[in-house]
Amino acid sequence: MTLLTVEALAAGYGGREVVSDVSLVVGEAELVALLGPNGAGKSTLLGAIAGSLRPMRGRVLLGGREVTGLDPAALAAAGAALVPQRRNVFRSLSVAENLAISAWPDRRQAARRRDEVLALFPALAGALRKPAGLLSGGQRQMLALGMALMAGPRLLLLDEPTAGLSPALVEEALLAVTELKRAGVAALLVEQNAREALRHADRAIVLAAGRVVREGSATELLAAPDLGALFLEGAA
């Protein structure tokens, strides 16, 4: 069943289109990777979907309800939460405090949701009193995901969760992302590490120069002989 529908979306800055007429869907509890070379428009597209950037045209629907142009707070209340690449945890607060302040709009569900988060990410259970700034990179990404889950979303919009991580921690962070399926949460994942993302995703969409140039199952794209060329196209 389709959860997110993006129809002919265009977005950019200062009147200049960065992404043009992009359409895509994400199903319930599906992990879709959004891939492409630097400058392809991946983060711009995610921002337009998430409400941090107003689309120039097109529509965004969540569960059949139009949410085009809603700000991130209103979109989160509708069931979709953005996990940004940077500043996604409060480094001076403990793990427990980060989770507690993220339990909205219904704080009555906080204890149950915290238990669910800790079941998904057991590495956090033993670090509840630890300041988030002292966590490993992989653990911080788990915490960022857990904070988003405290609001009970149906969809997470993830902007490069492996950025700045060592190769050893990239796998840890992407495994954390795949755990979302166990919670019944879908995800649209912007990721530079294409091969690793494809090993964990269900499907993938490839952007180049602001347009969709390829989409299909992650298995098919991972086996594609021209995979490398796709990430050079439009990179200049």
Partner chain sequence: MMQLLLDALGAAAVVAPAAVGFSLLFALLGFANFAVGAYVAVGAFATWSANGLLGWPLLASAALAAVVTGLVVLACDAAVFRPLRGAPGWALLISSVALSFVLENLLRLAFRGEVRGFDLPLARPLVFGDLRVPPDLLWSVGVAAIALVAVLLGLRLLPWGRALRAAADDMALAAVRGIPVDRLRAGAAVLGGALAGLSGTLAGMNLAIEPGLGWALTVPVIAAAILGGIGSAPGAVLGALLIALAEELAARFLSPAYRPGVGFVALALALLLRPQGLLGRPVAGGRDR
Second form
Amino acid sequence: MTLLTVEALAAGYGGREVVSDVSLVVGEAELVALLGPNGAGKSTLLGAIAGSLRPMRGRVLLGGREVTGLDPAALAAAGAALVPQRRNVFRSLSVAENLAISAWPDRRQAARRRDEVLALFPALAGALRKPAGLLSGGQRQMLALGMALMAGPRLLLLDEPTAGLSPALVEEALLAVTELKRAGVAALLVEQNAREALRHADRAIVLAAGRVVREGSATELLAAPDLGALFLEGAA
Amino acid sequence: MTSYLIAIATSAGFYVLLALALNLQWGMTGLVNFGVAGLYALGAYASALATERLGLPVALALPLAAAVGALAALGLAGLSARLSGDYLAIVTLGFAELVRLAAMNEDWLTRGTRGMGIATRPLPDWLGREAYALAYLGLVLLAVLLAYWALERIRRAPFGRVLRAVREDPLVPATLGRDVQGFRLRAFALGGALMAVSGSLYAHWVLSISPDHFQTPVTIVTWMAVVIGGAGNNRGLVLGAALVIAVLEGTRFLGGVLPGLDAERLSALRIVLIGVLLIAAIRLRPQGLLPEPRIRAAELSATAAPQGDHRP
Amino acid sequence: MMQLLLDALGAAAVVAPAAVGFSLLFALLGFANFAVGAYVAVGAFATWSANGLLGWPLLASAALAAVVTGLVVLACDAAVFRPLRGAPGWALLISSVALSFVLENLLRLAFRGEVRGFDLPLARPLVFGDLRVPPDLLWSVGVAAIALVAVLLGLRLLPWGRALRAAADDMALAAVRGIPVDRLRAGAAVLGGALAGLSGTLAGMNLAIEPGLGWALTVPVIAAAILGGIGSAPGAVLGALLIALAEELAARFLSPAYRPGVGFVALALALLLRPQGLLGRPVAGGRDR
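Switching from the form predicted alone: structure of the form predicted in complex with the partner chain?
So here's everything in the complex, that chain up top.
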């Protein structure tokens, strides 16, 4: 069952096309990694899907419903929540407040979803009164995911959850992402750490110079002899 | 009528000087200065005190006033230089209020609100009334031309190009190995000096100054001239200043059209009009009448790294 | 000494609500609104109109003034600042100074520059030893304290207060998480305006009510907000207390004439010693234009 369908999407800035004719699908409760070298257009593509950037061409469908160009808040209401790259928690609010505030569009479900999030990420339960700005990098990513889950989405759009984290924390953050599957939530994950991401993802899509150059199951890609070349391409 | 026009042209000259100075600080460098009236007042009082109390001629009092203005501006910029524009805005505004308070309350020095009479005039007394007024206008015009010429030279010189680059992105010249902080401070100080020069010329023209002359509308009118004329463009702001003075003076005659208004309400109405005009100008034409020609990156790197040591 | 602290508390009661209002406006609308002093003047005249013209009691007049000022600020935001969203910072900054002069002189057009006062019963100060406590001072400190505690608690405890803090922290993320940021901006304008209006009422009790009253408070109010760490509401209260104390000290030991200049000097010292404010985070550079 496909959840997200992207058809021939093109996007860019100031008339310059960064991503061209990208088509992809994400199934229910599937974790798909979006990989590629620096400047391949991964974040641009995610922005165009999430509505923080208006697509130039193409369509985005969520559960069969067209959601092209909806802003992130409207898209979240439709069932796909964006987790931005760095500024993804309210630093001066406590963990509990961050979760509560993120349930704004659907406040009646707040208590139930909060319990679900805390069950998914027990580390957060012990830090409810802590300001989010003081959390460790891994816990912060958990909180960011938890906040997105408070809207009750079926799909999360994750923009490099491991950016700026130390190697030990990268693993921690990606484990938090895999927890999403337990909650039955699909995710499209933009990732710089290809190898680590492939170890956790179901499937992966490799982008280079704004186009899809490879697609396949994670195990298959992880075993590919040209894996290194795929990600060095464009960087060399 | 002629003497009225000469007087208006002369007072327009003071504003053009202020606007040129603000254009250096804000238009070219991006440093907000809400203390124009304060630096103007400082120049006027410094010059008046130098001639009246120390007995110096205007020819010496003027550079002295310029130095005082430069020092004050340097201090202000230094206080908040590493912070965002909002801080510089409130600091300069507070400074202008402090100068006015000091002028009002240090009676022994400034004669407070009664005003300070100035007897020293820069031009010879044997000129008749009309001729003297005309000659003074010539003096102010000369100052405007000198300032304009100097600022245009600065704008075209590497210094000016670095200033504008600092304004667009403080990191770029820094990566080219330029001392960004020093450039901004120097520009702000230079602007302060020019504002003080304008104050000095004003003081020896009106011959009686009081704190009332240096209230915030002076700052607003100067800002209007720069905003309407086009930030960063010296030619535009001369046009802007002329337009603003025309509106200012033109609205004086509103009393004839609206006879129900007394002097107090009329002046309030004029300030309302000026404010609305400024808000509208910012909204409708933020780049001003004559926008600044953009600098090219290549031009900048060519001048910002003269030794070529940072070029690939 | 006690007298000095008491007087400082009275002066802080005037500055603090507007400083919190300024901080709120800064955090939600994203620029330093220099018209905050003019909003205070609007509040003072709204209070005077209800109290002096219509004969309402002062407390009811104060409530009316808070509502009126809140709506005036909302209208000003819609007319002047909202169309400039996305414009460089200087455009908002200068527009706010221009707006401040427009409002002040509209007041002058409507009410003329003459000096007025509220219709207050003359009351004998309460005397404790050599401490003289005018009932007015108790009243204004009480009202300011109740209003500020209510606002600070509301920001902590109410869902809308939490949303305001979240949006103040990160507007873009708030929008992504589905918080209605446009309604919050409007709410912040009304609340910030109401607080400035309250400052207007309290200023009118201590100072002569004339259109220039607000401009004279602009520097102390903004200085208090910056001193406390711009954008932080509790910080703004603390900043107001410090500014007021410095004003009283200057009035006592230097000259009362320099009271309005104290805000600037305190701010200058603070910028030298602790640029991020008392309770604030360091400010990243680059918001100049």
